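Just the one chain here, laid out as structure tokens, in the form predicted alone.
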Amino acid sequence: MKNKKLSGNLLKCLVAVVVALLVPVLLGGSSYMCLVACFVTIYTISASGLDVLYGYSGQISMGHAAFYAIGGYGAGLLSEYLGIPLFISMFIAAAIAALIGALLAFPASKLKFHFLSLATIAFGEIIYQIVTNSPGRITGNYNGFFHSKLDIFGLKLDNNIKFYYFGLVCVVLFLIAKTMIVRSRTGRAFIAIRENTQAAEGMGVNVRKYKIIAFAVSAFFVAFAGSMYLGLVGYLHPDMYLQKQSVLFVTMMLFGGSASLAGPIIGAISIEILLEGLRTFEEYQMLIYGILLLIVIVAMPGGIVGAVKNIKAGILRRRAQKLDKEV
């Protein structure tokens, strides 16, 4: 039974990889649609990082746009002023964001629910003020920050199709890393903290330590995604890092389904397609977007993944009841 389940999961992964590889072909090579696909890869990594923090360790953050900014601006500034190749700067900036995330989590680890949420919102506002009022205008302040697009040791990702495949590789690597973390002792500690902090402490789990680790891992994911955005677009503006960006990350995670591998992927794809589809409604776009999300979240509190699991469980339950009656 276990081998059958493993084979089924491997088959699903294989099908998903094949479909992902064929996306540019399925989109007819459209540069614009491939750009949307590139954004999906970036948002998948961001939502997956937030899922490590919220879905698995139960810590809510409404300020993750700050780490997104640290990744983007950090990679750009390291490359621009220190001459470090952007590809390498992306990892350095993500590591810096992870360190900052750990430092933030040290005092914030004792906060819960809305208090933690308010603390992360405040952190987001601090980073926004730093970006818009930087010393010597090194970030460009309100004019934004320009940088050449990403190249990897001479290989220029000068079109959206090339960047999509780079983004796809990053998604696979980050999802593998997430899976390894979740299935490790650290991941089990995260889940114990999420379920019951007091019980976890009673079992010998160092709650503060693992909350800090969750924040650091989450910050690394989101910051790397932020640096990917710079490599794709070649431009950053402070308005990208307002509160609504943090809300977007949370929405994608919850819409797809938290505490799952597929949830952030489904959420990123669904919300990005929804936003693109609503562009034709112009001034009513955000109103319709908000109403649709409210309906879906109320109807499916576990997200799309949770709804699918409930449907599957219902079908199996009805089958079992039918078999019992026949017997």
Given for the second form:
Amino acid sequence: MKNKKLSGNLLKCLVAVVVALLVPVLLGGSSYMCLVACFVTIYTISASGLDVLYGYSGQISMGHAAFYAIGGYGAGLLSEYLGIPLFISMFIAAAIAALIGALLAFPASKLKFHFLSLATIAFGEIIYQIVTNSPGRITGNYNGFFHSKLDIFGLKLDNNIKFYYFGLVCVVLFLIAKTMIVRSRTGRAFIAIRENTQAAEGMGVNVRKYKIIAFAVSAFFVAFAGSMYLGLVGYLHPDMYLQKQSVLFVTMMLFGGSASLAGPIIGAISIEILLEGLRTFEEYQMLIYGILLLIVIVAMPGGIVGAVKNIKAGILRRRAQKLDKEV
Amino acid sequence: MLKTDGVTIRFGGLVAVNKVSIHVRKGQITGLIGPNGAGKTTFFNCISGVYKPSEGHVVFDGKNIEGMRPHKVNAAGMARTYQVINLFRKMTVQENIMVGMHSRLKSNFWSDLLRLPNQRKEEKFVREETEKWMEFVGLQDMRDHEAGSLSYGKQRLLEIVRGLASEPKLILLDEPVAGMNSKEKEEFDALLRRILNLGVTILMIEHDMKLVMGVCDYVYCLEHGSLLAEGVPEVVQNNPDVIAAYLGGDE
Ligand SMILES: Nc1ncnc2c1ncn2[C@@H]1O[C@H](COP(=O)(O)OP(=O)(O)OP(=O)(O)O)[C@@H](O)[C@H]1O
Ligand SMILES: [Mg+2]
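Return the structure block for the form predicted together with its partner chain; the form predicted alone was the one displayed.
In what comes next, the whole complex appears, and the chain from above leads the way.
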């Protein structure tokens, strides 16, 4: 039975990958639509990273836009001032973000849920201030930061379709990494902490250590996504790293469904499409997130994935009851 | 196995545990009884690292462990269960036991991420080992059920076996039969014997006097945070102070 379930999941993943490969064709090669698809890959990695933190280890962050900024600016600055190729500096920037995440988690891991959310908001604000008032204006402050688009050892990703396939490879690699982490001793420690911190500690889990690991992993994911954005667009503006960006990540993760592989993907796709559709109402973005979050929290706590699971369980139960009656 | 010497803990002005010295001998079942609010659970928390005693020493297996963090105490060979059931409710029965094995395992973040050969081998061992523990308490048919969906009595059993999965030298049980049905209670003596046969020493808080008198080798009685009496069950049971404390004859 376990094997059947496993191969079923594998099949679903394969279908998803095939569909994803065909996306540019399905979109008729439209450059704009492919750009949207590129953003979906970036947001999928961001929301999945946040899911490691929130969905699995049960810690909230309302400031992950900070890591998105560290990834984007970090990769750009390393490339601009140290001459490291952007593709390499993306990984270095993500690693730096992971380190900063770990340092932040060191004191933050002691905080209770709502204090943690306040602390991460403050952290987001600090990074925003640094970006807008940088020493020697290296980030370009309010003028924004320009960089040439991504090329990987001479392979120029100079159109959205090419970048989309690069993004897709990144998504697959990051999701494999996420799966390996959450289905292991480390992942079990995360979930145990989420479910019952006291008991986790009593069972030998070094709670602080695993909270720090979860923070570092999620920072790495989100920062890498942030550096992908720079490689795609070639321009960063501080206003992309306002509080609402952090709320966007949280909304995507919760709307799709936390503590799952598919949830953050579904969240990233649906909310990115929604946002593009509602571009003309840009000033109402926070309102839209607010409404979506309320819907999720009040009406479907497990997000879309959770709702689908509930419906499936309901059908199975009804079928079982029917069988019972017939017998 | 375990010796405490004058363990005291104060919360503000309240002395919840007052100069308690006990000795838990290897291979025995030691009971800890006392009326509600006597400080039994608080005493467990002092031993298992949840609280650092204000005074006194806790010597476990020859080492001073007072003030050690709970996860270190667990790794040192002491497991425990909780009075209020503290399972990982959304995890399955099997996963709960897997977490119980945490301190015995060696894989780390990198070997998990990269699925190194040692990690794969260890995970295979984990699955086999959890089978053994599920059978130990008869939960093998419930392996994929969420812990929170089990009956109260089964949750108690799962908590015990989750503790045992770390292969401890000593297990602390806080009111293990509370919430069990009469059949489960009846079978509990035998389970305790089987735990002893694994080479695990037991220290147990329990209100069920029949059980305590039936299985314990030695009993301590706490009242208002202080030791009131100690000895073999018959002696403690017939101690007039203990009888008075239980009848609620407050002083
Ligand atoms: N963290 C704490 N802060 C303040 N007081 C506490 C704390 N923990 C326990 N106490 C107090 O210590 C006393 C002993 O409580 P404890 O739970 O240890 O009793 P118990 O013997 O386990 O009782 P029961 O049989 O009802 O489980 C109680 O008066 C309780 O209010
Ligand atoms: Mg108690």
